[in-house]
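Shown here is one chain on its own, the form predicted on its own, set out as structure tokens.
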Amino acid sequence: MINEVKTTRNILKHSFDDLIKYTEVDVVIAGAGPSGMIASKYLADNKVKTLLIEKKLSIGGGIWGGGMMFPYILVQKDRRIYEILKDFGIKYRSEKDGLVISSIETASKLCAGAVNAGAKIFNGIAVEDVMIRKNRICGVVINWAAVEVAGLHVDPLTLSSKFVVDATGHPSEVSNVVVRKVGRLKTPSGKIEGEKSMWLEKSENLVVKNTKEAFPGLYVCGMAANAVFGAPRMGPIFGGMFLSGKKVADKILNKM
């Protein structure tokens, strides 16, 4: 017979089982936007123990809002993008200028694809620091996002990993932590170069080019990659984001 206490016990039991199981993983991805979710699926497809951490309650990053809250986004007509859409079961409408896809369907199916592949998602949790040993990132320091919002002084916990991916979008939060704590990234200035004004033609290619290792053990993808390496921002076009997520997964798989 179900009652309130039994319900609470079951929720706590499975939550703590997951937390304990995922204290040591192969890859931690910070940020459950499109590039982070795509990377997590392809990593998990290859039996890589993957944990996706999202500070908000909802996943999807900037997808949900489409273009100025109109629920559609655009991706390019590119063989690699067709393959990603097929892998996630995302429907599209072909127009002269690209493929139009539903922002709501896309966010939902990216999440389902990642989870079905075996990736684990923790939401409502923020990455506030990183673990560094011998000049290499080897884990993340986490706390409840609500603690951060409330400004409470609560000591965090740690999770170890072989690789960390900064997929936190415009703020590039993990990379900023590394700059503050270590002082130098693999960028021209050693700092966060900062994103430039919107320029779709350039940014869509540069987000893929900039998807790479920013510090030993730390990779950047999606808008975080352009923010860290100083490229223009994108608008409601997501082909580069999709390819960035696939690329960072491939790079980590090659390293492993």
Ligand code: 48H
Contents of the next structure:
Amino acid sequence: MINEVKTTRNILKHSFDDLIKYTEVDVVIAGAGPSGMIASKYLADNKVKTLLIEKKLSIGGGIWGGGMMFPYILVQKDRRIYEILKDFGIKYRSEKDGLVISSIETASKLCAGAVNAGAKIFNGIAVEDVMIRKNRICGVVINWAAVEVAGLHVDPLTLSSKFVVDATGHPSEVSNVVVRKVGRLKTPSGKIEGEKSMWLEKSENLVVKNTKEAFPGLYVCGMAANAVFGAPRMGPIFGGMFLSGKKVADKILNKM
Ligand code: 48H
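In place of the form predicted on its own, output the structure of the form predicted in complex with this ligand.
Full assembly next; the chain just shown is listed first.
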């Protein structure tokens, strides 16, 4: 007969099994927004041991909010985007200007796609620092997000990975730590170039172009790529995020 203590024991056993199993992985992706979840699926599809770390309890990042909380987002009519929508089973309505998709369906199905492919998601955990050896990022330093919120002085734990992806969106948190503590990024100034004001026509292409290695072992994708390499924002159009997530996965797969 099930009781409270048995419930507790089962939860703890599986949680600790997971934590131990994922202390060494191929790829850590910080941030479960659209670009991070898409990257996770395509890496895990290729048998890459992929851990997605999200500091909030909910996955999805900026998708849930749609455009100013209206629950739809747009993506472009592009062959590669149709393929991604198909891979995740996301339904769309075709308008003259693009494909309209539900923000709620998209957030849920991107998560389902990543998990079904075999990616692991740790939520409520923040990446607060990196591990570095021989001038290469080789892991992340993590702590409960609640510890950060409460301002408690609690030492973190560390996971090793062959590659780290900064998919933390606008604040590009991992790259910021690297600039502060480790050294020059592969940007013109060596620092974070900074996100620029809205210019959709430019930024949707730039976010894909800026998806690349920013420091040995550290890749940037999604809004973090535009923040790090200095490009405009684009509002609630997500084709660039989709293609950026796919591109970072392809780049890492090539390296592996
Ligand atoms: C763990 C962290 C940490 C941390 C943050 O912002 P996101 O949705 O990311 P993207 O880049 O995939 O998508 C961007 C898109 O949502 C967006 O904002 C657009 C298109 N904006 C255009 C505009 O004009 O405004 O998700 C990032 C995720 C979030 O869930 C954060 O909670 C999480 O990363 N996160 N997770 N450790 N240190 N920092």
